[in-house]
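The chain below stands alone and is given in structure tokens; this is the form predicted on its own.
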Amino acid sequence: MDPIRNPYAPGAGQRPPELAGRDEQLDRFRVVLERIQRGRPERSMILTGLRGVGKTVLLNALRSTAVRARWGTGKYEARPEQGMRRPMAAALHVAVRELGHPQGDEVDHVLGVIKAFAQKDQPGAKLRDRWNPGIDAPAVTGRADSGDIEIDLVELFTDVGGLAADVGKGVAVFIDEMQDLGPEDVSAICAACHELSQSALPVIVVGAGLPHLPAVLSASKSYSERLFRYTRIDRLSREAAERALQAPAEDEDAEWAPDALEAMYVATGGYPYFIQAYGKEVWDLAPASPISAEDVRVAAPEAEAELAVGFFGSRYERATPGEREYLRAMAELAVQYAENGQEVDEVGSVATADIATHLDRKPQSLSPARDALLKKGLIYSGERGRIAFTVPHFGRYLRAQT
């Protein structure tokens, strides 16, 4: 097969040629935009799922939908130990510019509020040393600059929402890796969304994060369950996975044989990133169309080697020796559960008490490793006393390394 015409696109956040299996989420979001624009009540949205299921891709697709609806949009990726003021200000700066409000004075005022919000990140800094967010308007005094992030974000969203309402549009802020927000910032987001829902201003937050993100929000504000519409993004169904492979191939005058599609679903588990990674390697090594199950078998080692370096290995390398011991114990326990006939949940979680027993260690001595892995985003806790990998097939990768 011609590698130049290879349609598959494995990459972090890179949109696949066929965004299969996400029509329901896209259609629902269009309804949300239309309802908000008409002054109807709607909630902000949260997308959750493991790594590799396409959360970032879907987040970008939702943003494109909002842009086509002529909304103002901004996006940023949350990072551990990073405050929210600068990235949020940059995202809202873009959103306000996209709105195209005709009244320059009113726009400058809101831009000044955004600037004041951003610069409050540097208390006590001299004027010449202050970070400049690239906004020409002068900072507004007395608005979104109290230093209390919760108060300031509410005021900022209120002013931006008023500007959007003037032109009959809305503003959507997209936050990726939302579980990495600090506790104060999570609380501020919840408070601001609560205020927006009461004032019916056309501003929404669309967040994406790991499966424990709802628990992070709930721990901050007890009413967060009612603030957001939660959508779990999972692996693709068999039909959607086949469409993700077949549609791009047909555009290049090629096709997959039925047995090849079966082999691909078994190999990838329906996870979108794996579908693209295997699809690329199989295409490059297949001699001709239609692609067969034998082509998948021949290319599988190449795909697995690529994933071992770029998808699994890059994450494993971030762990210390003690953390790697903890990860390997999780992988080994999952197999033991299956061998002993123990019930295994759909995310393959294991009990933290069992990890301590498996390693012949006291549970307290393993807390530092577990907490570090949680912060690094390699594992998550969906329920008290249990832990699971944030990366699908990570246990299989670890078992192959030993």
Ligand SMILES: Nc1ncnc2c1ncn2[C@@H]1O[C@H](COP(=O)(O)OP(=O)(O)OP(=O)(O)O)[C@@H](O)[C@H]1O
Given for the second form:
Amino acid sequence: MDPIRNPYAPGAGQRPPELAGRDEQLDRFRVVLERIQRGRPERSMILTGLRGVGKTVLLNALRSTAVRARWGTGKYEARPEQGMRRPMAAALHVAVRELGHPQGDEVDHVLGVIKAFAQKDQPGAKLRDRWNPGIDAPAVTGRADSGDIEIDLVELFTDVGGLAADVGKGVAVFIDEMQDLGPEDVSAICAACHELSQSALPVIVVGAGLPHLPAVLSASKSYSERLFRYTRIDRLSREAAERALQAPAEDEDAEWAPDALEAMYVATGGYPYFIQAYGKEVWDLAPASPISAEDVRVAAPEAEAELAVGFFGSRYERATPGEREYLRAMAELAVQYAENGQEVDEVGSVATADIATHLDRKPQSLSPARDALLKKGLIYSGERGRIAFTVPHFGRYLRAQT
Ligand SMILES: Nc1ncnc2c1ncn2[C@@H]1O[C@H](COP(=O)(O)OP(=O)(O)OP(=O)(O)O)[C@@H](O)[C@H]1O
Ligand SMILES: [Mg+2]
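Okay, that was the form predicted on its own. Show me the form predicted in complex with the named molecule next.
Below is the whole assembly, all chains and molecules, this chain first.
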């Protein structure tokens, strides 16, 4: 079928033609915004899930919802080794501008506080060498510039929240890849959210990250479990997966036959990235609408090849030989578990002790590889002593490799 009219969109953070199966989260977020605006108690929100389930896309959709409610919004992606001051300042700068507060001097004051917060990034630097977040207003001293990130973030949120309260709106900060925040920044975010919930200021943090993000937060502050509302973003139900495929096709006057939809669900497991990747290949190779199960079968090798390069391969490349050995051991063990009739949990995790046995190595000697893979976000530990892939179907990909 006409590749120019192909509606499917595989890609990191690529807006899907149809955001299927997320109505509940979007509706709930609207309620949260409305409640915060009215000074009702609400918790900040955290979305967690595997690679490619649609966390970034949902985060962006939530942001659009906040923008439509005329909130001030800002977003950034956390990176390991990067402190929070600059990206948080940049995000809040955008948010404050979006608020459209009518009083220039009040806005300038808060922008000055944001600037001071950002510039504390390089304590020793001379004034002219200091990084400027693009704020013209002069930095304000004595606010959010103590150098203690926890204190400073609380003051920053308080001032930004005050500005939002003036105009009867709120500010939402979206943080993607939140598991990559450094420990100090994590504890500052928790402390700031704790403070916000007590003072009923209209500021909310919405985070997205890998499945172990809740563990990262609670390791930092034990009260974090009560601070955030956790929502697990998962693969799509059969019905939602159908809509993700059918609705965009209908917009192009095409359709999927029922058996094709069935075949697609089997092939993709309902994982959004796989749905888009398969959808794209099948569309291009199918001779005509309606798309049939046979078309899916014919296109499957192409789709898998595309995934092997774009989705799996790009991640596998980032692992060193030692780390790859570790990953392969995980993949092989999962099969062994199944063969031995051992119980396998929902996420297909394996025991780290078994990996050592499998590779005939001392557990300590494998720690560096494991830690590096955790840091690269390729694996995660949801439960002590167990480890799982963050990438769905990664084990299958690795086993097909050799
Ligand atoms: N609800 C949905 N319906 C249909 N397609 C979706 C949905 N959510 C995401 N997608 C598609 O899935 C792909 C992955 O989405 P996204 O990049 O948001 O995932 P992610 O969870 O952020 O992944 P990562 O952990 O790698 O950052 C994109 O191509 C996107 O268009
Ligand atoms: Mg993402």
